[in-house]
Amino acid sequence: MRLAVLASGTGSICQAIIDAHVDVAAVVADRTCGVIDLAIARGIPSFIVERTDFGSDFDRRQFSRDIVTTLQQADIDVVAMAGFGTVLDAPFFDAFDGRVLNTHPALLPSFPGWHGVRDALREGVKITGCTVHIATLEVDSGPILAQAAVEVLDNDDEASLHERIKSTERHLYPATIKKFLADLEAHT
């Protein structure tokens, strides 16, 4: 099974996946960013499908088709979202139905969306964490594959809590990807 990582930032999650000896066949970003440099340094094919429009007329469906075309040209079977900044539309999820993994910095179904850490702090929960799930068209609502709890400390702010969640995520996500790929290969 050929895995691609979709990312938009520094690549810390992608780095954790690579460091866990998960074979990454391609890295795709929606902008020039650190994950592309990481891929190049590791000899992993990298692609930028640049998002240039951030306005209300952004064609999310066409952008999603462009991502699918790039992934299909790289012969990708499974996709791991790793901080990808653009929400994708139906053509992407249709092409990779049940084969898109995502990680989220909260214990879903609690605190979905872009501000899971901030929302957990605002609600005053004592435990939050991270979730690895199958990504679907509806954001942060797909089947849960794995979760890990992280205690919220009295002196936590959004940055400190998010860093502890990311530390946990850097172990949970690669392990879950490995298991998902092994299970998929066993059933094909």
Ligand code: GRF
Given for the second form:
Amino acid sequence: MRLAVLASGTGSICQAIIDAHVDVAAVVADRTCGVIDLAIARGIPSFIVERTDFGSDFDRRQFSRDIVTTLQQADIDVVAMAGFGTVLDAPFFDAFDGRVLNTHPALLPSFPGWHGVRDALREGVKITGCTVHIATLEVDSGPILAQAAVEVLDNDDEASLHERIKSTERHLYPATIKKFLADLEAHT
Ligand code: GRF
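Mind pulling up the form predicted in complex with the named molecule next to the form predicted alone we just looked at?
To see the whole picture, the full complex is given below, headed by that same chain.
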């Protein structure tokens, strides 16, 4: 099974996946960002499918098709999203049906969306965490594979809480990806 990581940020979650000895066949980003530097440093093929349009006319379906083309050209079977900044449309989820994983920095179904950490803080919850799930067309939904709780401290701000959640994601996500890939190999 050939795994690709989709990311848009620093790539610290992607780095944890690589460091856990998960074989990453390709890294795909939608912009120039740290994860591309990481892939280059680790000798992993990397691709930028650049998103140039952030306006209301953005052709999300075409962008999703472009992502699929890039992944298919790299012969990818399974996709792990790790902070990918563009919501993808049906062509992507149709092409990789049931084979897209995501990690989200909150305990889904609570606090979906891009600001899961901020929203949890605003609600004043005392426990939040992270969720690894199979990603489906609806953002931050789909079957939950694993969750871990993280305590919210009195002096937390968004950055400190997110960093503690990410410390947990860096263990939970690679372990869950490994199990998912092993189960898939066993059943194909
Ligand atoms: C993680 O918290 C992930 O759950 C979220 O984006 C973050 C990515 O972190 N979707 P990094 O850019 O890999 O450090």
